[in-house]
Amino acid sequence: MQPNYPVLELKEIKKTYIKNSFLHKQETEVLKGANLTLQKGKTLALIGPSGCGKTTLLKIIIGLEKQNSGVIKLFGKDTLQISKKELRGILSKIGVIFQDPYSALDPRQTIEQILSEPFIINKKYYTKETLIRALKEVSLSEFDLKKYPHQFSGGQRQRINIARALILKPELIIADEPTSALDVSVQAQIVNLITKMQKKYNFALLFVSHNLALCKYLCQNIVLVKQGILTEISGDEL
């Protein structure tokens, strides 16, 4: 039975940081009062310019940040009305692709380690087989997992990222611009690999990019992040 609420929905978000000098006290508002829906199988778009607020919004999304105030709720839940335990189980339903694949990968770690971590971070039961399945979904090998980072490319590391965040089978991937630190040749082939696992575990999916055109084409919807402001948007708006 499918859920009838949607998988995040953000109401009236403000987040404000206070930095307090000898001499006064500065206030920067960072987030007037965000509004987004997204429902299971979608994907909505982030799109805007450095400093405009997203990545704010993306800490507050997965806790680690606390807005000031307005609602966000997970799955249907109101991440400030229940329990840390409920919170827990409700965040391991979240998958994260990061920007850089580089710095995301503890490089003392073998791959075998680093895709078992969710795992055990989560008290949740996994076998050698689970891991090697994980890497051939994104075209890597059971060969790779007494790998280190070091030891792939750009490319392939994402790849290693995108089976991390997809391994405990989450209901909302955040890919927080996957592509911007990889070659334009292996860009499309990330793009790819994330709108195939997308059809094939129905995922919803918050894309944050400053690429247009690759908004349009991955995107049922865009949102633009500007000063702190989120607004819904066709691609011929801007």
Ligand SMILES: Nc1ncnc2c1ncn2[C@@H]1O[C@H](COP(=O)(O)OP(=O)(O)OP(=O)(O)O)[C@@H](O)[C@H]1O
Second form
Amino acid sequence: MQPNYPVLELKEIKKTYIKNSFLHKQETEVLKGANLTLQKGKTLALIGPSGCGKTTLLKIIIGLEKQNSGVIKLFGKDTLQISKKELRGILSKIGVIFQDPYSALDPRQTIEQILSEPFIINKKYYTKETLIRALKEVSLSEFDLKKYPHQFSGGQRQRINIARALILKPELIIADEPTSALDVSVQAQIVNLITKMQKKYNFALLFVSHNLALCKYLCQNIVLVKQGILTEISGDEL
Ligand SMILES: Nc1ncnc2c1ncn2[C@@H]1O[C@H](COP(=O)(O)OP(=O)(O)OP(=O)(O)O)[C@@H](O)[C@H]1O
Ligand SMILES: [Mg+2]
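The block above covers the form predicted alone; next, return the form predicted together with this ligand.
Next comes the full complex, this chain leading.
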């Protein structure tokens, strides 16, 4: 890949949700033509008021929601023009860190099962050592492999989420307000862990946050989502 290769490109993404209530059908146009480019290894923050469509956009990127129109290119490939198999391969190069570290981990699975799942789904080889190394990177230990999510604090669970998101060495990490559900005292630790990992693995980072100071600290580019449109702003305008 060339140094300035775009890992993610969005062109004119539109999304309308239809809510069916008892009496009538209500349409909400959440995204009215979203455009965005994220280069390899760079960090981009999405900010905007609650309900403006940030999570919707992330879900569209990873295929959990479908856009009504518009083009998504991941690593140069138009997601609508490739086979399901090729799309699965491309999606395995994206790691996702969700907002709520409690609901993101299946309470019935051990940490070993949670961390091995991405390998199993993508038919990739791993050993127990691979899982232990991933846990140690986020300051947890091999003895945590046999434990269940309820045995950890919120900050520790988010570390497990980060370990899982990173385990296939993705080229793009999408983090949807990864610290907002956490105690203030551990928020900085989690942000520092994400930036430390980015320095080590050089992944591109798409970071959603309400925290403007944090966005300015973390990101080369800040994009405001407002009334369905994305506008790039410089940190000084905030
Ligand atoms: N599955 C759905 N069906 C219908 N409407 C939805 C659905 N998901 C989201 N919406 C609506 O779309 C809008 C955008 O929601 P979204 O979750 O993307 O906002 P957000 O910017 O992530 O907000 P927050 O900062 O609070 O997380 C909201 O009005 C929401 O009610
Ligand atoms: Mg959201």
